[in-house]
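What follows is one chain in structure tokens, specifically the form predicted alone.
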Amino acid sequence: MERYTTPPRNNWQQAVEKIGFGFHTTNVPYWDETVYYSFRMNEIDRIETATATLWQMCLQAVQYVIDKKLYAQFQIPEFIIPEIENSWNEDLPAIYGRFDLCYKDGQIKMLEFNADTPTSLFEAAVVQWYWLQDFDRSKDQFNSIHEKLVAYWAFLKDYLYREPLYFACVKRSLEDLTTTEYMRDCAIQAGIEACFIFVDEIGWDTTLNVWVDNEGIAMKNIFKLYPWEMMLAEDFGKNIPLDKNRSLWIEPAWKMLLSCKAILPILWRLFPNHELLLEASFDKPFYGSYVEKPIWSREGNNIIMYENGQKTEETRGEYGNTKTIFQTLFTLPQNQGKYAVLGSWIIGQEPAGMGIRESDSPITSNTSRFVPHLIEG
């Protein structure tokens, strides 16, 4: 894994903006051509093994903590756990997730597992296999993403109900409605009646209790780009277990036990000592260089470093009030000032890609920027 700077393309923003990317720059920039890392296939291959088996632990980890009712940890509701169960022992449909991986040293760990709602998709999929067509395309990426989502729509398209699939996210939100609209464009191209509604405009029939669209039609099917941790926190989401229809939501109520950091202690309880995981717990160590983290956090806020129990680095946001956990520190490989993430992503059941997100500090935040990469052979 080679860190190498390059100038970026002529007219680079009209390039991007040609395939829909439009939230390249903000207050500051999020894509970064001036930088690209390069890959041997056989650390790929270690990438792609790695992604393959904390996917099969996650699942191990899930039906551990159904088994052991261990929803408390998880600070789920009561009202949500059945629908948590049900799900998971129906087998309903799920589509993706992103593994942070920390590759340095010759070792991979995992950071978290961004189950739920994750983003940097349309980036990871589309936007960098553009820009390595420009700039070499006789090279490869760790890059099947958009193929594995178009098939696996076309897989989960005999378990969904009979009707259209609404793609639901919040307004205001640039890359929301990207990663959504990719994600719709995907599914009719798997042949799937897809329809785009916002998250604020799905309605509740109190005399049906059904889920409906903004013309009052029944929805059965509900893609969101909304993490359940707040919709279970509004009224909105005390009706899914009163929905008579029983709509299918994806991802689905199981994937919110993967996307809470508390799954970090509980994956490090059934595979202690596992090469790829760090230690983890839910009692702040008296000793060491640890990370805390709330259970219900996004985009690097709430984030405390510690090394030889002193705190080095700290970042604010809106869950300051969420228990957290406490994890061994794994500091991000750092080159030329930089820090670097690896986004691994699994489509279906399968590893399918990557993205790297870069940092000006150790902590990952919204800010930071997404470059891309290559494989050297």
Contents of the next structure:
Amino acid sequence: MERYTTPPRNNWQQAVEKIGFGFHTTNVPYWDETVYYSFRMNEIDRIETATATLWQMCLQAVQYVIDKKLYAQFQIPEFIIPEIENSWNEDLPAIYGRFDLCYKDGQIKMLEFNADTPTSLFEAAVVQWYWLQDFDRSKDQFNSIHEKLVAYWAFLKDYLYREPLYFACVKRSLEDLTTTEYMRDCAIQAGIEACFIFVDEIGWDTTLNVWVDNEGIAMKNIFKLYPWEMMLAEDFGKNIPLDKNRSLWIEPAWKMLLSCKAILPILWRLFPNHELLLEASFDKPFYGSYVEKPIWSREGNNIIMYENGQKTEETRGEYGNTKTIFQTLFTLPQNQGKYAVLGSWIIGQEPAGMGIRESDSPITSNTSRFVPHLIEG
Amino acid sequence: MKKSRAISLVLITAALASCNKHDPENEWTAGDRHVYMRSDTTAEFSPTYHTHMWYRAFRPIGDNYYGMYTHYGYYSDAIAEHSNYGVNYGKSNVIRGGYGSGHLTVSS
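Show the other one: the form predicted in complex with its partner chain, since we just had the form predicted alone.
Complete assembly follows, chain above in first position.
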């Protein structure tokens, strides 16, 4: 993995906006094509294999959590447990996830798994692909995300109710809207009738006990870019078990086990000393270098980094009162003062591609930049 | 080859990009002519404010009760909440807003 700087395309803003990428710059640049990372094919093969292996390990971990009923360690409310178990046992539709990986000194380590509402999907699938078309279309890229999304929606079509599939996200976030609309785009290309609704417009029919859209029509298939832990904490959460239609939520409820960082100590317990894992526990280590992470947190919020027992980095956020886990420190690779984390995608059951986020600090946050990559040779 | 052979998008994604142009709140000035509107004939009138989410025009709202559809009016995020939902009896069996409170993004 090599880092290169390069002049951006002259018209790069127009180029990315033309394909629907409107949040390339906020208060700080988000899309950064002055930098790219280059990989050899054997490195990509290793990342791909690692992603497939981690996915299988995660599935085993879910089965373990359900068998042992370890829900308390995930702070999951009791009322949703039947939904979790049902969605797992019936293998209800699920489509994607993104492993955050640290690739350094020839080693690949899983940092966490964004299994419920992973973002940067559009950037990874579409924006960096178009960048490569302009930069050097003869080069390859670890990125068949778009093809696999369309193909997997086509596969899932038979497992949905024979009714429209609604796509929902929060208002006032162009990033979330773009990700959701991109997913809807892929579903439409797969032949699915797909509608859009904002999550706060979703209605609950108190007479029929069903979810309804703006016109009062029952919604039975719902893709939501909205995390399960937020759904459960809000007013409508307790309605989920009451739903007479047993609507399909995508991602399904069992995915919240994997998106919770409590899965990291579970994985270490099941696969101790596995080369792709970092040691993790629910208890604070007595010594050494480690990272303390809230089990439910996003965008690098409330992370504390310790080196030799001393606090060296800390981020703020809204998850300060959340239960935490402890993971052995494995600092991101640094190049010219920049730290890079790999986001490796699973679509359906297969590794599908990769995106890279680059930061000025060792903790990846919402100010980290998305940078493209290519494969040499 | 590890990359997609071709990528085509069917939605109007360019319109998404146009959403990021400027802050509409700054357009509201004292000298502007205000437009007063309501989306539901049983609701109160309210001043609008500018919004630029491209498909956030009026959306129909109604009720599909036991297969009988009744159209009540339109919903728009561009006007105040109390102007969207009136006192129409038929709508009282549906509650909204139970999801999405307070979260501006769910990026992870």
